[in-house]
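The chain below stands alone and is given as structure tokens, in the form predicted alone.
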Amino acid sequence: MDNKTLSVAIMSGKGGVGKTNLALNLGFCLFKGNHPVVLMDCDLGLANLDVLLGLAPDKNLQDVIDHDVPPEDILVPIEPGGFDFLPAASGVPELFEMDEDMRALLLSKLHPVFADHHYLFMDLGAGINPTVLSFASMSRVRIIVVTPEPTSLTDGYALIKVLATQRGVKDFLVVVNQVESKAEEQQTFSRLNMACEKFLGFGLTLLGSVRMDKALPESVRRQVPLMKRTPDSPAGKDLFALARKLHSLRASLLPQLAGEPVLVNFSSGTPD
């Protein structure tokens, strides 16, 4: 069967930049637009997807790993219909620690599961940990977060320079998050763009901004994806927008996609 499913990697240099918020609305607006999705919580050891949701899983990727449950099994639907979760655990450092070939053993076995949704979402850690740097050479897109202070930035150019100079990977989409105004979204990018030219000799590619907006902190505090509560707030129609734009990309992306595995290297394990 030829794949369909476009796996989209979300990480940031820097924590507290919005990266699981974005994962969990983007998601949100493309089931909606009758697009079946995963989003699966890579961020193995402190794992916080299901607290944005007020789920509380009984089983998460641990289970499969050490007790060899099926991953059917794991998957928790967020909406019915077709937007489901893959919860991680908490403070369990074997998979925080997990080697490549246990990446690649928990992939393998969860394969099956992507191949039924469109989208995979990945909600990476943030930093330059192993388990970062596997994943995302392993996603068809990878979407950098940042927001326009100045540590995010450079938190976000050395995960760019680590993968590009340790994984090969040399294509990244971004994401201004919390900006202010177009102004503020083009002139972080920039910056960032800029040093990548400059240092690493390729240029990034700007997706997109989301507004700050107080729709969204409260949307977390009720534990609700803001695109459900009020899709019509500012931030909810800059996510809109970048959902369009991971739609298109997809359907061009479609012939590419029918000849690989979901994630590109699974099976194998070895970094680009």
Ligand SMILES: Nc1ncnc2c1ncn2[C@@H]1O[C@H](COP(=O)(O)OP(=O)(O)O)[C@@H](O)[C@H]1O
The other form holds:
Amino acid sequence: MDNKTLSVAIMSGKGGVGKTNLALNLGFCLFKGNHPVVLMDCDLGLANLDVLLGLAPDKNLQDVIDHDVPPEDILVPIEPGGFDFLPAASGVPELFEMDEDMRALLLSKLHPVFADHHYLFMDLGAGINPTVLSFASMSRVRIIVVTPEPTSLTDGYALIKVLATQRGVKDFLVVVNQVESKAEEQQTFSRLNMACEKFLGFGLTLLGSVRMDKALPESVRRQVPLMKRTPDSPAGKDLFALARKLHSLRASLLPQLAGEPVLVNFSSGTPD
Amino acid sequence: MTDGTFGNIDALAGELRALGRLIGEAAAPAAGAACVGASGVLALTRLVRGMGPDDWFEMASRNGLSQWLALPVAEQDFPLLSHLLATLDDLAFRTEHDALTGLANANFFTRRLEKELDRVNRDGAVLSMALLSIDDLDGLTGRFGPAWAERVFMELARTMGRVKRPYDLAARLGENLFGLILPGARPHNVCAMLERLQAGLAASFACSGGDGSGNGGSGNGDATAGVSFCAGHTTCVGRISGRACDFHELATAALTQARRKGAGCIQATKLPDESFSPQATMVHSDEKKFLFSGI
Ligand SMILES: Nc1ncnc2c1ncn2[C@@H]1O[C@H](COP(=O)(O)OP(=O)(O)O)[C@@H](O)[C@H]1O
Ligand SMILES: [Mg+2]
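Next block, the form predicted in complex with this ligand, ref. the form predicted alone:
Now the full complex is given, and it begins with the chain already shown.
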């Protein structure tokens, strides 16, 4: 059967820049646009998608790995009718790094779940570790989230550099989160973009930005997705615009996706 | 074969026939055959020394070997066979081990190194190896005799066995050349281990009054109290271009360098794998400056 699922990795060098909220709210918009969406919490050691949703799933990806639990049993519906979530475990130390074989086994078990949805959003943990690097290089599309802060910018750049030099990945979409103005979006993106062009030899694509908006922390506190509670807030409008762009990206990629697996195997792992 | 070791070949053949009869009797009720070799029944025999029926039952149930027939035989009824078996065990051990120290020998070391390098290539694991040799062996042997050197080697082997982790391999690769294969160890781990080894070796000579055997010394306490070795080590991570011999060469180069520096030196060589050095992926200061200021 032809593949219809667009896999999207959402990542950042630095933590707390808004990855999880972005995954959740983009997912929500696309689901409302009649597309089944699955969110996978890929921060396998410190999950927090469940927290944003006020859910406390009793089974998670660790059970699929350790106890052969079928993936359908851990799938949690966020909204009935195709907005689903694959929870990860919290409090698993990084020592428990999956190796390549284990990752391949897990992903092959999860494949039927992926294939049931139009979008697979992978919420990656912050930092540069093997799990982040493999999920990021396997997904069809990568969104790197940065904020205008210099620390976020350098950490984001570091992640791009490692993926480019170690895995040969050179296509990234950028979301600038927590901007005060359009000018700030432009300045932040162009710094990052120009650094990549100058030092790494390739440019980035701006997907867009999300304004700094207190509606966001408010929705986090209430454990309800912003797009459900206050879609008309400034951040809600920005997120909606981002979702539309992803929607047309998937539409344009559909013919190619048909002949590809959900997760591309960039198995080489060698610098090019 | 009529040499003194196994006695008359006829005597040995006699023992084998007796064993065959025993097996035949034991197998008859189980297999429904009159004797070994008849009616398409074949008995495969292996004599296992130092194991009783109880050990076997436990092992068989644990490993699903219950279809095997175990037959207890008294060692004294088969003296020649037992001796032959002991000799074979000993030969098998000796093809992989050094006779003096009981450590693995060079062949075994190389085979293991190949295997570990395969693993490194497959999983991107970390692997280190170290080579070491006792300092000023010639000078000291000249003064205290060859027996002294043997005691030092044996003590070094014992200390290696104590200091290494269970899955490391310690080997004697030449007269005065010892090797360690250390899976998962990075250069600082290797250094720390070699230092512990150095200290352990010095201590065991110091506390046994200069005699590694601990039986009172033979007047050379002053010389042996200062026993030390030089060591060279190297580490690889992930894919490496070369094979075991290249890896070995790098460790040898490190050892040569260490020896040039002087007694007791430990030296690491340049790592064979680029990916071990984070230079390629590291964010440098000009990149940071650019991100901060745009120039
Ligand atoms: N656009 C925004 N405006 C205001 N606050 C935001 C915005 N985006 C994220 N935040 C705040 O940042 C915090 C961290 O967001 P989260 O999505 O959990 O980040 P990450 O997953 O990258 O660690 C959230 O609790 C939220 O309050
Ligand atoms: Mg998060």
